[in-house]
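The data below hold one chain only, encoded as C-alpha cells and taken in the form predicted on its own.
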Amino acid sequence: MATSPVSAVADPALIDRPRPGPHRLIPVTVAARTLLAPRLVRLRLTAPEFAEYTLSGPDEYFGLLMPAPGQDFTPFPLAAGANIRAAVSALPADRRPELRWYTVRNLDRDAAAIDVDIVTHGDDGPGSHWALRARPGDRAGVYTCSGIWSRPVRDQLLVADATAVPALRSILEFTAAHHPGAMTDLHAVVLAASPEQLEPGLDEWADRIGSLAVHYAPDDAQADLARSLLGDHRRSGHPAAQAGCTWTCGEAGLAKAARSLAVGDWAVPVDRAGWATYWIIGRARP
C-alpha cells in the first residue's frame, strides 16, 4: 500500500520537534511531472532508498540538487557531517548543481518515490527553471534533512507562503489522521501571490481546523501583510493570537516577521516557535 506523510512518520506522537537523523545524498530520477496549478508543478522522484525511507515529520524538508542547463547530475562523495553547501561550492563548475530547498509532499514506498511540489515563476531562479523543464528520466539529487513541526500543546499558529503550503497541507493531513482532537487547535494563515500558486482544495480545511485565512499579495509585500494580519488577530482576541506554539515557514522575511511577532509580542517560548527559511527574495538561500 502506498504511504504518505500521514503514515510514514517515524513517531506519530511528535510531542517534541523531530531530531534529524544522519543526512545523506541520494541520486534520484524524475518519474513524472504534473501541473497542479498554473504556477505549481509536482515532480515524482524515484530512488531505491525511498522503498524503506522514513520521515521525521510531515513537513520534512530536503535539499534538491539540480543540474545546471546543459549538464547532467553526477553523484559525488559526501563525508559524514559535511556541509552540503560548501561541498557543492567546491565542485568544478562544469558539474556543479544548483541547491534549493523543498518539502516532501508524499512518500510512496511501494513505488520507491517521493513527490515534491514546486512553485514556479518562469526562468527567475534555478528551481523554477529546472522544474518547468524536468522530464521523466532526468536525474537530480536529494540531500535528506528533517521536519521541524511538532503537534500543539494548545492553540498553534501556522503561517505559510505558497512554497510552504505543501508542508502545511501535510501537517493538516497528518493531524487529521493521528490527532483529530487537535484539529481545532490549529490556526493557519496563508499568503500567496495568486491562487495560481496553490493546489486546489485548500479551502476545504476551513471547516475542519480552528481557522484558515488565505490572503494574496506580491512576494515582497507578504511580510508586512503578515504583521498587519497577526496584529489584527491580537487586537480582536482571535484564538490564533493566544497560540502556545507557532510554525512559520516560507520566504525569509515572512517567516522571520511572523516568528518575531509571536516571540516578542505574544510571549511564545522560543523553543515552541518553529520556523524555517525556504527561500530569500532576490538571492539564493545560504
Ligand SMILES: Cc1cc2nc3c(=O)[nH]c(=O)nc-3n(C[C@H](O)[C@H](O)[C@H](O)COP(=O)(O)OP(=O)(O)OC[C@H]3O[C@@H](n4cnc5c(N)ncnc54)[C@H](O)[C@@H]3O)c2cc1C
Second form
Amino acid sequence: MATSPVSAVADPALIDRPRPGPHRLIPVTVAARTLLAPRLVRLRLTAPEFAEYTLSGPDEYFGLLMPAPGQDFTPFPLAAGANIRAAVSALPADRRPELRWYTVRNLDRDAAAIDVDIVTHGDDGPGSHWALRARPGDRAGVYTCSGIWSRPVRDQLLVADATAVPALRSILEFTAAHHPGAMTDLHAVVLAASPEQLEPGLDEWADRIGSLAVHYAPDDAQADLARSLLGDHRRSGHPAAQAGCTWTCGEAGLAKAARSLAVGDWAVPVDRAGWATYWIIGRARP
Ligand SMILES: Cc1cc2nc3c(=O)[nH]c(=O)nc-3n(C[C@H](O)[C@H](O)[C@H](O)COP(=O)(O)OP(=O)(O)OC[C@H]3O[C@@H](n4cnc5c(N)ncnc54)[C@H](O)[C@@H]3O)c2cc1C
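Starting from the form predicted on its own, produce the coordinates for the form predicted in complex with the named molecule.
Full assembly next; the chain just shown is listed first.
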C-alpha cells in the first residue's frame, strides 16, 4: 500500500530533512486490526482529515494518544504551538490519555486512513498494552509530527531494529516510487529479536537495493552486534560502510552505537546522520 496516492508527500526530492509543519490533533477511530506477525499488530486508524493528508516524508511519525484502561478517548482543545506532553499532563486524570510515538506505515487517502504497525512486548508499557487490546470502533488521537529521513546524497546506510522496520519499509517504498535509480545505493541492516516482530516479505527487498542484512539477537545484544557487523563491513570495503549518509533508528543503544560509528569513525557529517531513539531498554520512553 505505502502512500496512496504516491503524490501525497510534500516534497518528493527530500534533499533536506522535512521541516516540522503545524501540528494537529486528529481524533481517530480504529477501523481494523491485523496481526501481521505474532508480535506485530497493524491498526488502521480513520478520520476525515486523512482524505486530504500530506506526509512530510516516508518515516513521518506521530504521537498516538491512547485512552488509559477503562477510559474512552475524549478529544481536547490544543492551542497552536502548545507542548503536547504538557497539554496531556494538564488534563484531569479521568480523561488523561497515554502518549507514545509511532510511524505512519501507510497513508490511504481514498479510505481516509493511516496504518500503524506496532511491535508488542506484553503489557509492560501503555503502547503495547493498548495495541494488544485495540479493536474496531475504539477511539484514540493522532498528534501529527514530521519525518526524520532525507536523501542529501544517494548512497545511504539504514540501520533499524524491529520498531523502526515500518519506517525503513516506507523509506524503501518511497525511494522505489520516486527515485528508482537510487535503489541500488541503499544499504539496510536490520536487527530484530525474532522474525515474530517483522512483517513478512522483508527479504523481497534484497534484490532491489544495494544490500539487505537481517540479523536476529536479543534486544540487549543488538548494539554490540551492529558495531561488530558494521566494523567488519568497513574493513572488508563493503559499500554499506562507505555510505555518505546514515539513518539509524531503534532502541537507544543500537541507534546511538550505529550513529557514533558513522560520525566518529567514518566521518559522516552530523547533518547527514539522521537518527532517533525509538525506545529504551528497561525504561519507558514517553
Ligand atoms: C519517532 C518514533 C517512531 C516510532 N515508530 C514506531 C513504529 O512504527 N512501531 C513501533 O512498534 N514502535 C515505534 N516507535 C517506538 C515506540 O514508540 C516504543 O516502542 C514505545 O515507547 C513503546 O511504548 P510502550 O508504552 O509499549 O513501552 P514504554 O512505556 O516505552 O516502556 C515500558 C517498558 O517496556 C520496554 N519496551 C518498550 N518497547 C519495547 C520493545 N519494542 N521491545 C521490548 N521491550 C520494550 C521498555 O524498555 C520499558 O522497560 C517509535 C518511536 C519513535 C520515537
